[in-house]
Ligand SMILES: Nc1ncnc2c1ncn2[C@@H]1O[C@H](COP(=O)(O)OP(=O)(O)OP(=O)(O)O)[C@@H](O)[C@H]1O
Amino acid sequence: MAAMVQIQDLRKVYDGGFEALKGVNLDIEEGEILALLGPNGAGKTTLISTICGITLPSSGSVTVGGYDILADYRKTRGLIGLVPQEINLEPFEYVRNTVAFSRGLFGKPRNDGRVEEILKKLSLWDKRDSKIMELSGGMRRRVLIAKALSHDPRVLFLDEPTAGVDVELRRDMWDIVAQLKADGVTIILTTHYIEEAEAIADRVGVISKGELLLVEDKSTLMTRMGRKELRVDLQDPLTALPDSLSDFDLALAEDGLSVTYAYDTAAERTGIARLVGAFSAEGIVIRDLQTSQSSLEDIFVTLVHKTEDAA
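The form predicted on its own - chain by itself:
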């Protein structure tokens, strides 16, 4: 079965020679949530704008639902919903009219029931007769999503959808995304909030300087690249680590009361038992042990820094 979105060797070079996309290849399956992570200027918005037909590619190809974005642009655009970063809404228009108008722009017949359904799903029904200017920033962002869903797209792009909203509303948005996924909508999300990708994405892509560094299943990525740390709290402080412990990847805290041991989660043996034995042999009394798993943010920062160092 063909992917819902297929991107092959996609390049975008702007006047002046700046290369915003450098041969991006990516398949996005129907009904999955893909989170695109990357620093400012990485190419996330350029990639989305190109797929949506806002920006023309310099070379390469993109298909959505099997249709080429250039040769069949009307069909592909009808399959796509876009929630942009910037909130650009008519301030004096009413919420219900705004969503209904967007539906009409895609040639869809009037359907008051469908508009009502979308507004209720996004907790906007009680605001249906409010002017946009009367809404909070978070509610306006919900209206943007309602507009993007008004023509029943099969692919939804969310470009920094929770930027500037509070934590509670952000979690509500995650629930909305989960509902859309359950309806079979393919979702591509760009975000600066690493916990957002960690919470809702099926796969994670990391883009930097126009290059897609990797795309991988979230849990697989964290298992493959993640490291665990064991913090060993000591009964008495150490001024330095004994030479007998030099074989271990250890870091002594400034106060000397704890030691951190980093190890690979994929290794056949963790070395923890041998470490504890070495502590005992040195007469070092252990007060407590705690483990922690590296986060997606740690992995993201490591990947981006590697790219910057290579450049």
The other form holds:
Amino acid sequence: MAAMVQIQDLRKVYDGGFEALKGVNLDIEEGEILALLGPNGAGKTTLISTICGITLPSSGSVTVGGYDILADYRKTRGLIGLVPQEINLEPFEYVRNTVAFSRGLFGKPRNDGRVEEILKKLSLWDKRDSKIMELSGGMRRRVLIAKALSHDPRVLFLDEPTAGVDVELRRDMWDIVAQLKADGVTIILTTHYIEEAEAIADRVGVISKGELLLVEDKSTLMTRMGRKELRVDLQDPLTALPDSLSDFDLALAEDGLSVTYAYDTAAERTGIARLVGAFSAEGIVIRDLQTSQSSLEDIFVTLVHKTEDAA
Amino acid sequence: MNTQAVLSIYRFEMARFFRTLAQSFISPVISTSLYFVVFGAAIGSRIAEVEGVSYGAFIVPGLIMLSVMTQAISNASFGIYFPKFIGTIYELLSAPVNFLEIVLGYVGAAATKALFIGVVILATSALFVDLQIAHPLAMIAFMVLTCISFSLFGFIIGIWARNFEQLQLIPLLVVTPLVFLGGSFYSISMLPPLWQTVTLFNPVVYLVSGFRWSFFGLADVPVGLSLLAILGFTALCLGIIWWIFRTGWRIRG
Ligand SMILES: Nc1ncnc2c1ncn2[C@@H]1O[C@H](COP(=O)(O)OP(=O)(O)OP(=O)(O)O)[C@@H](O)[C@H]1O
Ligand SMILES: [Mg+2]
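Could the form predicted in complex with the named molecule be shown next, to go alongside the form predicted on its own?
Let's see the whole complex now, leading with the same chain.
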């Protein structure tokens, strides 16, 4: 089956001449959760806005469910639900009405039962007859999600859904995302929280300065890009590392009681056995060994910096 | 056709109107009454009749036109400007709707409100003066067409405006003067010849004249020309809105 969302060489130049997307290619599979990571101004919102029809692409093409977003905009937009980054809501409107309004706007006939289900799922049922301005920030964000879900979309875009949200609501949000995924909804979310991408995404895309630097399976990404560290605890403190160990990438702790060795898991040999051998040849007694893997966050920072240095 | 969307927008816009129904009703009643007191008493005592019609009755069509035009513009311009201002327009832009459906919803609601005001003023006027309507169907047609075309015009202003000042600018600087100078409160034939010619460049003259004809059978310009003018204006506004949505001007970045 073709990808649910197919983005081909998508470029966006804003009116002022700023190129916010520089030829993005991306296929998003049906039913997956894709997390887009990237620093402020990377082009995440621009990418989403273009797919949803809020901004016009300068060139390139996008299809959703096999339909072109420009030629068949009714079909593609009907498939898409969007939770925008900013909390844009009419302050005087009532919760229930605004959700029903969204449903109608997307061409679905009135269905009070469905609206009720959605409000309950998002713990907003108690607030159904409140005005938006009477809600807290977290509740408003949930109203945005309820609006986006009101027409039962097959593709859901969540633009920083957990920005400024407390831990509990973030967990709720993750649960909601998991439920939607179970229903087969394709989900694209942007976030600045790497732990979020690690926790819920199937694939991770990294975008910076309008370019998609990589898209990969979360676990592959972490093993392929991941650097591991081996910490060697010593029996007796060392004042300096012996010269014979200089071809290893080692760092001696200040107290001289441990040495960290950084190595690449992708390399053919990790060099651990050789290192241990070199230690005993020097007569250094090893007390303990432990390894740790770098997180997505480290990977992300490395990637973005690498491209910044290259530029 | 996404009828659900049209109805949703229409209902949403009308809800705002119904929330302030008393206010929407009372203000035109009061302002109409004031016009009759001021214009009717002060000027009417000097001008008894215009072309055989009592001055009080003569100004009714102009009075209705003035309110209908300004109401249509302000309702429609605010209706589309507000979502732009608070950012809820994202939803409209990402919805499976075309320009016609958006226009039907917003402009339909604005025109309905303006029509309501027009009817209220007509009814209020009937309390002050003796009114006969010579061509009721033509009267309704002119009123409805004016509501629609000026709501379309207001919609364009709402999209064009980048701030609240601009939103007020066109109605204040262009529309109100044109309406006041458009023969709302006098007959063009009362002006010196040069001004009569100048006035013919004012589009509002054609609307007021046609509308007044439907009441009294009196017109400054041929009624066919009035009809043509208002249909032309409607078509022009529709064309501009179609272009706006095609190019995304000031709405789609
Ligand atoms: N309407 C606009 N006109 C001109 N430039 C714009 C416009 N919208 C965004 N940009 C620019 O495009 C770039 C990408 O913006 P975008 O909002 O897509 O970033 P983002 O990745 O969503 O950032 P953030 O994490 O801060 O939300 C930025 O440099 C921004 O200044
Ligand atoms: Mg953004």
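Residue numbers count along the first chain shown, from 1. Throughout, rigid core stands for the largest set of C-alpha atoms superposing within 1.5 Å between the two forms. If you're wondering where the values come from, they're calculated on a predicted model, not measured in any experiment.
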### Task
Using a rigid core alignment, state whether the CA of P237 is displaced by 2 Å or more between the two forms.
yes
### Query
Quick one: once the rigid core is lined up, does S246 have its C-alpha move by 2 Å or more between the two forms?
yes
### Task
Kindly check if the Cα atom of G256 is displaced 2 angstroms or more between the two forms relative to the superposed rigid core.
yes
### Query
In Å, how far apart are the CA positions of G17 between the two forms with the rigid core superposed?
2.9
